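Shown next as structure tokens: one chain only, the form predicted on its own.
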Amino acid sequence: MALRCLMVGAGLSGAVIGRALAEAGHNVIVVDARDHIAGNCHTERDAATDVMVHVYGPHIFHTDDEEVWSYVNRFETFLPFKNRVKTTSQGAVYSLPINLHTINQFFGKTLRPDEARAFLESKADLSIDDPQTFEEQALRFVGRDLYEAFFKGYTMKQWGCSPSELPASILKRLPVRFNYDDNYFFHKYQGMPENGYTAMVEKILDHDNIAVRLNTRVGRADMADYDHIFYSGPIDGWFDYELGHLGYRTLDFERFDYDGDYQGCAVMNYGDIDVPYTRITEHKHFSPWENRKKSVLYREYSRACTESDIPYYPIRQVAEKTLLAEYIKLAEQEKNITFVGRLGTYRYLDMDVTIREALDCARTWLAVQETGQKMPVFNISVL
């Protein structure tokens, strides 16, 4: 029997789950409060320059998940793209992540890999046995010089607090390489959709059993109209923030155009604390197969998220996780709803993980319909 299912949010979670349910014969309604699909990975062609712009900041697809890679290429051709990030620090430009070239350039050395390992170990604070904070992790493994040049100022701007207040796990995602590889990601599959992410999501949603409604808000009062809801909005928003707001960082974008090539790369970080923005992104470099003379750039500023802002990065410190646990208790009392995606589960998710979880969630829901069991409110462990 065909069921009537609602996807709240027309981003990757809603689109992928909706497509799977539609292909299984169910009726799917996808709604979004914004006037476009694709969520924060929305892309659009700039009228003045013809540059493909990542409206909510750059999204670079990278994964080791072969099924996810095949899935996105089913709907859009992904062309090769390697993210090679640069950073301006103390009046010089370096490659990130920290690699052998970065180390040699910064210290004026010509170290070989084994020599560089020993050299950094001599710079490290060996008195820190079990790093608990971001700052301790950096001091233990790269030393004060590299920490202050590449991590301290950038992190303070990005998170709005001292690195001594952040968990060590954040820095564990930023490896040091003892070779000259400046590819920011390690993953087997890396690329960009030839015609942008919005074109891809549009094709995912292109199914006879899917109806899309933009500029549309729904809430708990609308639940009775549907057999099941997949909610990718803020979990605290579903409950009208009755316990308080979960903390996020948001971004402000300051656009400027340039007649030519402004910085020679897609992403330039700014590590110095006296530079107010965290990075500049030059969007024509995200589509290197296109030849665009003019350029569209954005300075990014990070700050605390208010009620009227778009939430980007969940803070997930002790206070936020405590509040999240309370919202999880409320969510588990709900029926016929599953919380999905970055906002629904209050977790930072890369695009490939979002798609993987959406595929798994859809398969779980379809299997539940066969067995008559109860669909879990969360398809994954949220805390």
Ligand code: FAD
Contents of the next structure:
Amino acid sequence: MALRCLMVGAGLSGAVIGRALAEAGHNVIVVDARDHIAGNCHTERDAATDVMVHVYGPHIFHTDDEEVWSYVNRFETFLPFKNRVKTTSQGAVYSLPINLHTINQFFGKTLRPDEARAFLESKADLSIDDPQTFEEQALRFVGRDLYEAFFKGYTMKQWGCSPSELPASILKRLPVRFNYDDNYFFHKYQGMPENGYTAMVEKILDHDNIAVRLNTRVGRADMADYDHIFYSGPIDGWFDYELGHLGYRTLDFERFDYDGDYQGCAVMNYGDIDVPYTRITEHKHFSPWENRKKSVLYREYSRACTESDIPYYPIRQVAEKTLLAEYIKLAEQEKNITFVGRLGTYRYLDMDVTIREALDCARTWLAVQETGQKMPVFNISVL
Ligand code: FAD
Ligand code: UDP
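Would you mind generating the form predicted in complex with the ligand now that we have the form predicted on its own?
In what comes next, the whole complex appears, and the chain from above leads the way.
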């Protein structure tokens, strides 16, 4: 029997789950409070410069997941793109993630890979056995000089606190390499959608069983009309923040234009604490095949998220996790709803993980329709 399902949010989570249910013959309504689809991956062609702009910050697709890679390629052509990030620190430009070039340039040396490994080991704080904090992880693996040049100031700007208060897992996202590989990611597949992410999501949503309604905010009071709801909005928002707000960092993007090539790369980080922004992104370099002359750039500033801001990065410190556990208890009493995506589960999720989880969630729901079991409120472990 065809059921009527609501996707709250037209980002990747809502679109991918909605598509799977629509293909299985169910009726899907996708709503979004914003005036566009694609959520935070939204891309828009700028009228003045013709540059494809990543409206909510730079998005580079990278994955090892074969199914996810073939899924996105089914809807959009992905062109080769390697994220080669640079950072400006103390008046010089270096290559990131830390690699042999960074080490040799920073210390004025000509070390070979094994020598560089031994050299960095000599800089490391070996008294730290099992690094727990971001700072300990940095001091243990790259030493104080590189930590202070590249990570300390940037991280204080990004997270608004000392790296000694953040978990080591945040820094573990970045590799340290003893060769000249300056690819920011290490995944097998990387690329950029030829016509932007919004074009891809538009094709995912293009199905006879899917209706999309923009500029539509829904909440708990709208549940009754649907057999099941997949909610990719903020979990605390679903409960009208009755237990308080989960902490996020928000971003301010300060746009400026330039006639030509401003910085020669897509992403330039700024490690110094006295530069107020964390990075500058030059959007035309995300689509190098388009060869645009004019340029659109974003200076990116991070700050605490208030009620009227867009939540970007979940903070997930001890206090937030305690509050999250309380919201999970409330959520588990709800019926006919599954909390999904980066806001619904209050986790930082890359796009490929978002799609993987959305595909798995849709599969679980479709299987449950066959077996008559209860659909879980969370299809993954959230805490
Ligand atoms: P979202 O994209 O946030 O979509 C949720 C949607 O729900 C929103 O459009 C919102 O308007 C809507 N909504 C919320 N509440 C309601 C409501 N009550 N009613 C109606 N609509 C509602 N990933 C990568 O793989 N590579 C990258 O380079 C990368 N860069 C990133 C850079 C930044 C700055 C950030 C913050 C994230 C980045 N990501 C990146 C992660 C990527 O943005 C997420 O994986 C993806 O956006 C998650 O999709 P989603 O559908 O879960 O959430
Ligand atoms: N980071 C840093 N300096 C840099 C880049 C990253 O200190 O030049 C830190 C920062 O705390 C960031 C973390 O490393 O949150 C992980 O980096 P990543 O590039 O994954 O950050 P994100 O994509 O989450 O912004």
